[in-house]
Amino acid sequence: MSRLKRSSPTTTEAGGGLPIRRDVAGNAMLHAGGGAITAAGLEGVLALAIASAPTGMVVADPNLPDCPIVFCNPAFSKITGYPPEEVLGRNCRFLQGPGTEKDTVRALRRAIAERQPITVELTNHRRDGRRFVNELRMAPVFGAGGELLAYVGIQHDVTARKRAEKETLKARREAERASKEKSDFLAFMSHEVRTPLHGVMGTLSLLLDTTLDAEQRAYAETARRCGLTLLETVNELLDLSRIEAGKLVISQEPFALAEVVKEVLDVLAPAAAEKGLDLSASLDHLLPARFIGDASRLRQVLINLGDNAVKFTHRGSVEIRLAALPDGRIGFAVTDTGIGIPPRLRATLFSRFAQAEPTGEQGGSGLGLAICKRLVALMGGQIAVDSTPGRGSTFFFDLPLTPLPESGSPPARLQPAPTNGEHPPAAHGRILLAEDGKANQLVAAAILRKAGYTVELARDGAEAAAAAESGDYDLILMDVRMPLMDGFAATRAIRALQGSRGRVPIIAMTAAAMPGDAEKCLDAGMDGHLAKPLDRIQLLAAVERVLESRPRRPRAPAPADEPVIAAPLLDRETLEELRAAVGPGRLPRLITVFTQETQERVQRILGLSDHAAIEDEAHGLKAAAATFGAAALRDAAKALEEACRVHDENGVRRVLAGLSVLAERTIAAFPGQRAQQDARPPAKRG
């Protein structure tokens, strides 16, 4: 360091009147009366500071061969384990060894050659051979004339920090892997649970559409409620998983506020009507009619809160109220006159698996309110509850929805649609059902056929594509996972067809209900996505929405003596579907039971005079005939049911005139039944 020579200082005056001493190198020293530190004293202070610093410091002289280290402080020796006598005179590369990053060494050499400062992290070795991560900050020192005097290096041992970063990265990767595995598992379980659940719920729907005694109907209704609870739990678990994984996206789309609330009321109406509760909604006149936000998630929150309100209210009312808040946000409140919530339970009410009445008969997963809280938070709001035990509860939340001010005003009051149990209107259309599951084939086909649709089956994607190419259909219901060719490939093949056959509406009917599944279906060219399981109402409503804008296929007029003769006596394809569904050897027994019940039911119908009673019997006959593929008898029963409903006396007489003969001809058409029929006299009206 002989090139760094001391020189006499000069003196100037600071802004506050205090003299500043500078040496020839330009280093400033403040002189404050007797407290001045001389140049020699300052060098001593600097030497003590360097010696006591916890940071390793070295100085290398580039003007000596191999740029040796000419100074090191005690902290450097402590970090590396080398005493000064083993450090001075050596190039710093002696700290390198196996594991030292070659790219980092090249970057250091380049900086030295270019006389540039650099900060790097590299693996060095202590005197005992142990590795450590050295954070090195190296900078050149220039003289007054610009000549290179030295290189100063500052070292920090950052091994502990790097180890912590590595552990954090490992933990994050493990968490990401666990999250992916959980998502994959949930996607698998969702599909594997939904597929059989679709068959269970559909079969129960068909069962409840038949004639049952009080005990049988009670059992079937209990099974149906359990199935709905299971489906709700599956959906809640998937929603909660998506929220916690950060994969649930809140959309921002225009929607009509009153439509969302009306849909919620319609969903809650059957349960409220069964308990005799008043159900309504009121909307602030200051609110615009339309907003921008996530209508689907808002609907989900309101349905969840409203369902809880109906569930825990035994008399009185449930009301949904919407108001414009002073800060521009929208306030939502669901108020009931139910049992209320004890104060001790409110603190955990919005936690996972917490229930307001854990010992009650209502059950539930305890996830609904936790999901509501998270959904409201994702939409930018907060949720709370106010409740008085024995007098009712109010759940309220606010949302920062973006208003569309020129959209008008919503109605002040809303009521749900009446739940009078009316049968859906007659439906006609030709539907192709692409489904490889035997149980799901039977259920979906039976539901659609009983509603009046003509249904044809395809057992894989290749059959579906071939059928669409050769036939004209009003709608295709497409399963996604099928052998040979899946639903995506089949849809692309159909969309490649020329003319109207390539534009037939296609709806995915699949158990795949994870995020992105609906988008995949739309990207493949489908027109919609229905998640299994679907009950009868959901399936028929979805089909009707697609077909309502398409022209109906004309049906041949029925002669007066035998209704709906255009339909065959026996749909062999439906019969084969039933044979495959029930298993080998069981169909003959089922046919025998069906024929006996049909004869008895026809005799009861012919002996009745009350239209309401005939309508009930005709409804049961229609359902049974559709299940066993008795197409002409099904249509006749349907015509009789409709004639009774509208009190068409001529229509009732016309169907009854040929019903007995049609029933006997239908029974005779079943395999093995003709010989038995020959011995039975035809039924007569009493």
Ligand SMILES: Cc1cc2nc3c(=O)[nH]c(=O)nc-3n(C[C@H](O)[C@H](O)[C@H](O)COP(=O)(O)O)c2cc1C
Second form
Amino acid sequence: MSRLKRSSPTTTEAGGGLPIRRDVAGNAMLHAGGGAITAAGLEGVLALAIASAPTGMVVADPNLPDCPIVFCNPAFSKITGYPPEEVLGRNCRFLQGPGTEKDTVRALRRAIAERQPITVELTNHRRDGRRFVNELRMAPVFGAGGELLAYVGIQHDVTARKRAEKETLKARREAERASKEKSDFLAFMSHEVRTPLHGVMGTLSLLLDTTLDAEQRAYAETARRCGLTLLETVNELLDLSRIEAGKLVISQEPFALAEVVKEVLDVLAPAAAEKGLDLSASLDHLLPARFIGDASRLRQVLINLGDNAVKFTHRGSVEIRLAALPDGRIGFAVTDTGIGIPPRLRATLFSRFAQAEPTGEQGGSGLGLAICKRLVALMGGQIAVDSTPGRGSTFFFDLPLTPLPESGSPPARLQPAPTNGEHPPAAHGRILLAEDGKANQLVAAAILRKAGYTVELARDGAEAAAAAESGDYDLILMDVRMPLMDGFAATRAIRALQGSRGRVPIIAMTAAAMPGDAEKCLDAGMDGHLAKPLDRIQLLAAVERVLESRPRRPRAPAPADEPVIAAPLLDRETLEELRAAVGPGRLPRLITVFTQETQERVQRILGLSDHAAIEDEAHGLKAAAATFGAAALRDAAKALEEACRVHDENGVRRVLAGLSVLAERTIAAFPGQRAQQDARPPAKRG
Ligand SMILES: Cc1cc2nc3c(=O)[nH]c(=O)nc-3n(C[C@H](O)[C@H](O)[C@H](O)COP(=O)(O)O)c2cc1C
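What would the structure be for the form predicted in complex with the named molecule, rather than the form predicted on its own?
Shown next: the complete complex, the earlier chain at its head.
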């Protein structure tokens, strides 16, 4: 706020030689000698401007008792409905009444006492009693000697704007509530639809494995195909609702590009082989082999496009091509020699419910391309199509994936693995199946037994935990929603067990496939997550994967007084990936931050007695240790977190006893900690 100066106006030179005059308030005015506005005339012009201003203006005199208004402009009268004769001589508080915000009035009082300017919004009353929202700017005016001369108030009626803001907010809240209701409804429906579908699909798989005549087999095949379409639609609906509710988070993890493409080819291979189509992929030799990005979403987009390509191609080929684009992005193309897309359908191809063939004879919800478009956009790219009816189509998209340096080149050409549709005989193993649904229990057990596994059953979480405590299993398949004790609680109870029984691999089988479910399962200590309904191939593949990759677990329980820690101090591969992700120069600094933070955190943990507080700290320690490949520390933190969660006092004490030493050993194991300046990469494994 410029101070009001009583000194006489001054004149200086402007750039173009014109005289600049300063008025009594210090405002710059151009006083063009030959112009119509004289110095005296300018004050008249200013008075006119104040009189015609759309905002209310008042001047109050703080040197008179109760700081009365000594001037008000016509806009003030218009806004408030009070003529000047009912305003002058009164304190402006006469505009206040019921609904005027007391805190705001207090703030005004304080500003006046401290001679400070202030801007507030407060409820005022017009002369006719109607309320309005007044955006008031009030400021003191000082004389040349610093003495307080006046207060100026500028009023702006913002009732309409506030009402619009309120309505927008209300509409947004309502939309958010509706969207949440929709998500909750979908989560509920997904469970309700997927659980029985699981039973239907599994029973059909079993039925198709029995001796059927040709007619019966055809009916069962049709039922299975329809079931799969229904399942796809449910999954697509869930995906779309997740994306639209902004709940889908794109992960940033290292992955090998060729592996993703190979997996896509393997998924598409059976359908392509059935139609006699050539299926292949080619990768530009300029591409690095490994990247950071969301491999599973990329896989989903490629499978979706590839699936469509196979669906709409009756002869010829489907090819996936990957190229390094000049701007550093990766270009993906899925090309088919199929029926093509008529121009009139191309504009709406990526919107919901659009189908290349409006008859819908090819099945599907028509949501696939809408999902692809949104997923590609979420990953920072764009998708487009080029098509000639009768000749084929190419879907293109580009993604800004971050390459991992020195990761080599991917293979130039990929083919799907030959498939005869049959699952190879699986290795033997003892599996505990915890599932309360009779039909699902029957189906999963039959599939597993048929594949050669020994299966034992538990009907709820409590039974599962008890069985895991008394028997050695190679794997537990755990339903999440079960009576008495749910799958999360049962897993936590199992993870709190001593020795190898506490480390048995656990895979969740759940029909709840909403965002965060997989994380919840991992947080509870499970090793994986399978969404129901499962088909035979998926179930057996997951079981086999776990049983094949399981570490040689000692059968004898670990000594009771030692924390159960089998992982190495430092997982160099993780550290190496982190180095590649952040850039080699930054790693030493990050390690220093991590080690300092770890020391502080361990000290904090050792000073705590409350389980919930220790659990929070242990959770943080687990996450940080996992990021930096401090595997043993990560496992200890995880064990501590779990022990706190189930209030296992002995377990907590056991981990705490060795935590400080383990942290020190871990810190010493980091390369940078021995030689701080050493920024060379740690030795590669093997
Ligand atoms: C120049 C000036 C303009 C003011 N304009 C308003 C106004 O438009 N509406 C209002 O509620 N209060 C206005 N006030 C604030 C009140 O006059 C008063 O200062 C406030 O209610 C706090 O003091 P009190 O506790 O003595 O009432 C204005 C004050 C000044 C000095």
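This one's a predicted model, so the numbers in the text were calculated from it and none came from an experiment. Rigid core (definition): largest C-alpha set, two forms, superposition within 1.5 Å. Residue numbers count along the first chain shown, from 1.
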C-alpha of residue 611: shift of 2 angstroms or more between these two forms, rigid core aligned? yes
If the two forms are fitted on the core, does residue 656 show a Cα displacement reaching 2 angstroms between these two forms? yes
After fitting the core, residue 623 CA displacement of 2 Å or more between these two forms: yes
When the rigid core is overlaid, by how much has the CA of residue 640 moved between these two forms, in Å to one decimal? 50.3
